[in-house]
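What follows is a single chain, given as structure tokens, in the form predicted on its own.
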Amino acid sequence: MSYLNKAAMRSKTGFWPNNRGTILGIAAFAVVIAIVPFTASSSMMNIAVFSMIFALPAIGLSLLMGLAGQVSLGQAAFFAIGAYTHAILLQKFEMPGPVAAVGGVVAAMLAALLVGLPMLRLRGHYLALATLGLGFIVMIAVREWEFTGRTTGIYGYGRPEVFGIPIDNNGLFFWFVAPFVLIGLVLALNLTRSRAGRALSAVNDSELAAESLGVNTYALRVKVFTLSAGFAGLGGVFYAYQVQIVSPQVAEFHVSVELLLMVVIGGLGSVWGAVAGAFIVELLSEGLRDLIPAIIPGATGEVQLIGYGLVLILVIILLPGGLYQVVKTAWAAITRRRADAAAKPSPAETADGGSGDVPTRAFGGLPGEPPAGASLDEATDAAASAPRIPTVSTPVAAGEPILVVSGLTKRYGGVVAVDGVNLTVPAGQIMGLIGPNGAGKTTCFNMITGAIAPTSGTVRFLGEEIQGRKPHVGAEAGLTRTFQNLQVFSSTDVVGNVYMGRYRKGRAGILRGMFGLQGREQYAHEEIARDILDSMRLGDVAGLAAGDLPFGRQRMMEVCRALAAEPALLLLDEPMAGLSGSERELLAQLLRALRDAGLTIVLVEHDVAQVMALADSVAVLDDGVLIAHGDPESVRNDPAVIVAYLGTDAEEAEAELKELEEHA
């Protein structure tokens, strides 16, 4: 049966989740908001209200820092365009409601977008100045523009009506924007587990890695900023309708620091966990307005501030995962007791001679390892039994050049890593890439991936030049690599680490993402990652965390996860690294049956005798020069490589050469 067929027998495609936990929550939500109007004290309903308002851009920030990693001070910047936005559009020009409101959601993502555009290339903290910078500057044009109303804002539009029913009540009110903050979390909850989602967590974990494997970064990361200001806009047009005036103070930096709050209380990362923390903000916002003036008498306006630096550096120390890390701990917790009780023998079965213990695991020791009754013969028999390959790339005929490199120069100041290296990568061949420490290997890998730019020279793959540009260019066109030092992507399981393989080969973006329409494509894809899994003897981990691997179990799950892309050409990066005996003989077999199915191979290697034995071709660097290239035997011959190795010079070697050929 074919992937595709099983996964169509598997999975389901629409726009409701297929978790039945997170369908569970999402009804007990709608619940909880049918009921809240009949329960609620008049106080309540207005916090309850103004925490729906809110969890809108809370859920877009959460979005943008938990699942894109991206820190952001200017939220409340694209809440208050979309507020502005929907109020002039009302009173201004009468447009009708919904009209406006979707002008008010569109100008907020326009807005991100411009601004996003060079902004996403900062990282860290500079990306947060850059956001709080925009903050002010939206909070001064809207302050001294005459057409936002300056300081008096923009008042004097109408109360919105739902089927001619005016929506003049908290409770109606309440009613009135609850559905699209449910509808705005399954869209949400259902990108976090996408094809699109996935690659941001992986973003996260290792930008470099994530690139390597085809993510545009870049281009995702605007995407994101641009869908979270579209919440914080459309939160912006419904705090609009509930104030009834927009003025700049919806612009101000408090602002921010709430939907920050709101989204660090919930758990980054989280986006249930974003409504909770609005609702635990806006109840704190209301404590606080009685609690800072009696602590500090006549502390009116921004000092309330005080009280949510207070909240938020508390939060940080006691609970950095926010309320989703302790959900998520006393869920393990609970799981972990049933399991154990579930484990447990009952007395009945301690009396007819049980041992009590729980019941040892069907593999031994590591997992994956022989069964524990095997014999010797029959564990070496496993160990040694060809692997199943996926499928090979080959678009270009055995022996033609998929790979040359020219006149490849990389300099630090003063100092030349890898000086003027040409190569030749034949197609269908194993390329051993040796020397030293230090002799410039890994820096070369780096500039054949696009992971540093040279500071001369080419490299074209496939007939076309790729140096220079970003990792993901060489990675869509078929060239995908390891690292020497592992690049896992601790935020998800093993099968996770291997899907994230197949993203070049994946369609799905974050729209069809969002309305969950990419079922099929992505169980699919789910099924290859096991099955390769499976061939390398790491399926009976495939559910485990990737960080809570031994070492060398990783290295076998990243060269899985290189192999799950399907490329054209493969660099190996010191992949028998920490490996067992059993498991270098694996990979081993994997890469010579992987070679005579066409696939292309270039392999760092520090174990020289490993590299001979495979390798079709060797290439040697010493202090970023190639000394030698050629077929094993001659390279293994060659006095300059005898040199590099043994610290001799020339003439020693040479002799040394003679001695043994005469020996021979």
Given for the second form:
Amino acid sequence: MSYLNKAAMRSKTGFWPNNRGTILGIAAFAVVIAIVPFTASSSMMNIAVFSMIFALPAIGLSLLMGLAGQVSLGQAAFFAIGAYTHAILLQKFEMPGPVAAVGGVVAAMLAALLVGLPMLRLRGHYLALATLGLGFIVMIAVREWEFTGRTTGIYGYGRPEVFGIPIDNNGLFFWFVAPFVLIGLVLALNLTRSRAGRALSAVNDSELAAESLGVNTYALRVKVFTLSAGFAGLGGVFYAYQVQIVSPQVAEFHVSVELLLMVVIGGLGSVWGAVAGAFIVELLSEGLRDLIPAIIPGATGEVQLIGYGLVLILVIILLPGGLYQVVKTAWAAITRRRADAAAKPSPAETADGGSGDVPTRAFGGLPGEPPAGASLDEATDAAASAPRIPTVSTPVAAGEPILVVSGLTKRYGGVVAVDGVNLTVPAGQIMGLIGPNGAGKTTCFNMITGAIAPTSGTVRFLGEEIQGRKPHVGAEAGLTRTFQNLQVFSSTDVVGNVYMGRYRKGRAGILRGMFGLQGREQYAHEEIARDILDSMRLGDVAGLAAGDLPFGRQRMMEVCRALAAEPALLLLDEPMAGLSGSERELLAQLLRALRDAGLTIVLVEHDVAQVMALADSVAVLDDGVLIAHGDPESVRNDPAVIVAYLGTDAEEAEAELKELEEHA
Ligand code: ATP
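Moving from the form predicted on its own to the form predicted together with adenosine-5'-triphosphate (ATP):
Next comes the full complex, and the chain you just saw is listed first.
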């Protein structure tokens, strides 16, 4: 589940959302905040206050799980750190309330940063287990430490005051905390639509592809983990104020489970869901407090966890997308019904003999595009002109080495996938890298781009050694790739994928994203992404979900995404695989045009004829060893290549050779 979807793809600037639905939602929330203290009963008011307090850590957890795809079972630890720090600063150090509150939030964030740095190198279940362990450590620490008051906790620090008015009843406290929730909600919503938020979602879809576009996934995760702890710490601050005693209970495992439940019930794909989930879980908690002892006489405390556990299981089985899924499905049904009603033919149209079908266009309104229903082949024939090319980066003079690979070797146990390969790629040329299946081409690409570390050897890109570094290092320097096995960001649309290609060209980080201070940067990158799609005749599908595109168009989209990064060196791993004849021709035209504009390209491709026709030089791998490297003509006639690449069968080799010559 991810925040990135078609609606979220639109850029925004300014603090307040510019999307009509979100503005309405925020206005409705503000109205609810204003009227609840006048209308709610005292028990409902209590639930409302705790919903607001727990909504804060739930928003943080929702960002961490929905946006960054990291499961945390220890959110209560940061909630407790915020609460304890706040209470200690108030009670032991007699600090003013706002200073103690900031102290609570900062302490939670610092703790998250410290534990996040080593922990966020872990993935999936390991991270969940590590955060679970962290929760237990904090709980035991505060229970055993004299300074934190052991089992008694910290108390006796007084209530907050605003402009001299003591916040001493639930109604006032609700008004005290709810605006923070509202602002937190807006900050979180802004983040989901920002450059950093989209990058986090992309990481969730394909970490490898995101890294290859320059996203430092580890740094982003640490930042969002720290931010999430900040939300938890703020919740803890309000909790300390409301409850007036901070005891080890606040760090107990069931608090983390409650927070998890809030996010899951609300729906992982929505920040709104976290707030709604907080309210539902608080209601449920109140209900279970009465229900469990009625079912199990004498049951108290942790037995309530059984109830939470059951609800969690039921939600996961019956409603994996939570409330968010329900709202989304209902909204889709309403809009579909409206669209159907609008599309119904008028009686006059039907009398005219019209079929009533709404005319569909396979291609959407680009100059030179063919009529509706035309296939891509026809489209290409109709628009035979060469595709427009995006800006290319040429940091090295043509012919100078841009990439130098020396002694590159990769061993997997006894298998030597790549064996001491030496290659120099001159700038401004297309180099073909060919070889039979299993020759080591993709492994070479993976080592050059940092997807895997070589066993030995060096990779020098633009004069700098990058072997063994993470893919984002090479990507930031201008090295971009596509993948043999497509790596599509399927939770966003096509333009969202290409927009991610612009990542290395942007600057705005998490803070700027949260406050909507990205200026025009984001719009500009989105425009460029659209332009590139148009130039590759994918403009008509820009708004479609990327995962819904046919395979060939997904491949073309990946090429567009790589080009959006304005790379100095483009590595294409079997870009022609799965393309139709006309798509291949279009791509070949594009690659020639890019080369003529100065871009350096390394092309791994099984379509040898295409490689021979396109490449300025060709390198041949066999069994991990570089057996030939030179101009296409000499490689084509190299006996070692013919035997090794085409097999030892002389007749077969001769037939293939003939075919190559015909294509040349
Ligand atoms: P293809 O054209 O079929 O994609 P390729 O030339 O790209 O092949 P690679 O995928 O690089 O070849 O594989 C080279 C060799 O390394 C193969 O023998 C493959 O089985 C082996 N290999 C690749 N990755 C691994 C791995 N993770 N563990 C073990 N062996 C591997």
